[in-house]
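In the form predicted on its own, a lone chain appears below as structure tokens.
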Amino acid sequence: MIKYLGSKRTLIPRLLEVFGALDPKPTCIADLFSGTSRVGHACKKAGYQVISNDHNAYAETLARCYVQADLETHRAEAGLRIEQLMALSPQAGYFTKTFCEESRFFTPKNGARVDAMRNQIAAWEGAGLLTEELKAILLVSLMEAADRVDSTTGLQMAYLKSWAPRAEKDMELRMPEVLSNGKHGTCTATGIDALDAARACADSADLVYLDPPYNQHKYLGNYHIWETLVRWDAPESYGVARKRVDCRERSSDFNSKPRIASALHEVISACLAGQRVQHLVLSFNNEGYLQREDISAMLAPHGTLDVIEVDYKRYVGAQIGIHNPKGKRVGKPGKLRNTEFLFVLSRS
């Protein structure tokens, strides 16, 4: 899966040992700010029918590819579309005028099989050869080839100074790990705003995980191309990294330190609303804007609160330093590692 800030990559054991543990025990989970959907991804492998949520749509295109779709539908049409699009020419378009001559995220080759291998993305889209979910297996495809040889430290805030080694070798596409449908259910992807998930999920959810935003950096900022990789709008873009300008418009109560609590509150109240949902589990992190005693006053009231902390390393950019843009350090890296508390609420 993609490089991602925030990933739940190392906390996965840990949460399906706790989700695991519930009484009464969960079949059904709801996570809606899905990310990359490593969460929702290992609750299917796992057994669980899921519903992943989020509202931006590279992220809800990793949850049709990881949580949605099926392997037994779509593997046969999937390998043999993947195998089409790297027999493709390059084709040098907007994506390398933006991402790889006015930045330098990716080498201009790579950059021009992007362009070719999106646009026959979208004419087999166009002319109705492709449903939602095998668009999304494929799109996936491409970000993770691309992914596979960037030149950044994982965020597409800046691009390295120097070419990373990587970014010179040839972008090749390889079938993502779908996954075979869930025992309990089929799977589903939403790309919904998280409060509207919320109220959807009150009666069809056994457990809620919830992993929200919580300071000041925005996933659609951190992740911009990806999200011009997905809706191929060719947005005006500004700046060093020439992100979306759509960046600057799109806001989130989450990123909001005097708007975070009560965004928090107004989801959570949501997800108890309805009779089904048992469970509820909180990521959230010690840099964030609400501190621990915060989030324990809006859960205990609602049943048994136990709060877990698991310690961890802070992503490779922290530990890095901060530079300037001559890529001269001007500052002394931070603290190296964060802890993650994990609240789990049961309502029984």
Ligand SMILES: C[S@@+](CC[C@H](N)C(=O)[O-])C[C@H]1O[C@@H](n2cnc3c(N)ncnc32)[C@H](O)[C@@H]1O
Second form
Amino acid sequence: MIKYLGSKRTLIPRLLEVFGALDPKPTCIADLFSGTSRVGHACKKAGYQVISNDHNAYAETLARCYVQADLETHRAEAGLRIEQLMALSPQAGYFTKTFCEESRFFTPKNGARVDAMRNQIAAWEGAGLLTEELKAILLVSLMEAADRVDSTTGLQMAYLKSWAPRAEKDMELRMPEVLSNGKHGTCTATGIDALDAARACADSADLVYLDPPYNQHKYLGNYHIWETLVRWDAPESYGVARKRVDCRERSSDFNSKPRIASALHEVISACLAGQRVQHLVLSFNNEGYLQREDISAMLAPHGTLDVIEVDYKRYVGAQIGIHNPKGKRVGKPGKLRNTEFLFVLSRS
Ligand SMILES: C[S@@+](CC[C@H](N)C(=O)[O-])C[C@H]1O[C@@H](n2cnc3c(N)ncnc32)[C@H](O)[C@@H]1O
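Alongside the form predicted on its own that was just displayed, please also present the structure of the form predicted in complex with the ligand.
Next comes the full complex, this chain leading.
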């Protein structure tokens, strides 16, 4: 899966343990800020029905592939089409120009293959040959292949001054780990605002998992290339990182210090508006805009609240220190670890 800020990769065993110990036992889990879909994928694999949501198109696509699509339906055709994509000749276009010439996120040889493959996916789609899920599987295969040969530290705000060794390798597509149908029913993915998703799942999920952004780091700006790859809309771009212009307008209240508390409060209230949702599990850390006490105060009136503390490795920027635009280190690495909180609410 792709490199992602705030990904819960190492927290997944703990999350599954917490979900599995709840009483009454949940069968349908809604993940309203799904990001890479790692959590939803692990839940589907563990047999839960999963509803995934994230407001960015690349994340919705990841969820369609890892949560909504079922292996039995798509394995054969996806495998065949991935082979066909791999056989295409390079064809430099918007992606190469924007992300390999005007910036240096990928080598031009890999960029031209991305252009050729993405155009082919668009052509298949235009000819009515792809279902929504098959298209998502192909896009995720391409996104992950590009991620394995990028020249970044895992964020698309900037690229490395010299090519990362992995960037010189030839890009290679693989079949994503699409799962078999969950035993509890059809899994779904949407790409809407978390508040609308909370309203929509209040009558269908018995557990809601919330993993919102904690601070000012915007996901669209940090993963703008995946958004453009998925949307394939050749947007006007700006700055050294050639971000899509809509990065300036599209925003999330969860990245705003004055707005995050009311945004989270609204989402929690919407989840708990009906009787169906029995448990709410929320991830946050000790370096975000909200304090442990703020979140406890929002949740505690609704039932029994447990707060689990997990010692966690901080994001990559903290590990390598602060660099100026020329790549020279100008600050020391910060703290290497922080505390991840898991707020576990069970309704009384
Ligand atoms: C901390 S990340 C989630 C990481 C995810 N649990 C994982 O393991 O990959 C937060 C996610 O919230 C999404 N997001 C931010 N604001 C949102 C909103 N208002 N509605 C829906 N999704 C939002 C971002 O796109 C980002 O993917």
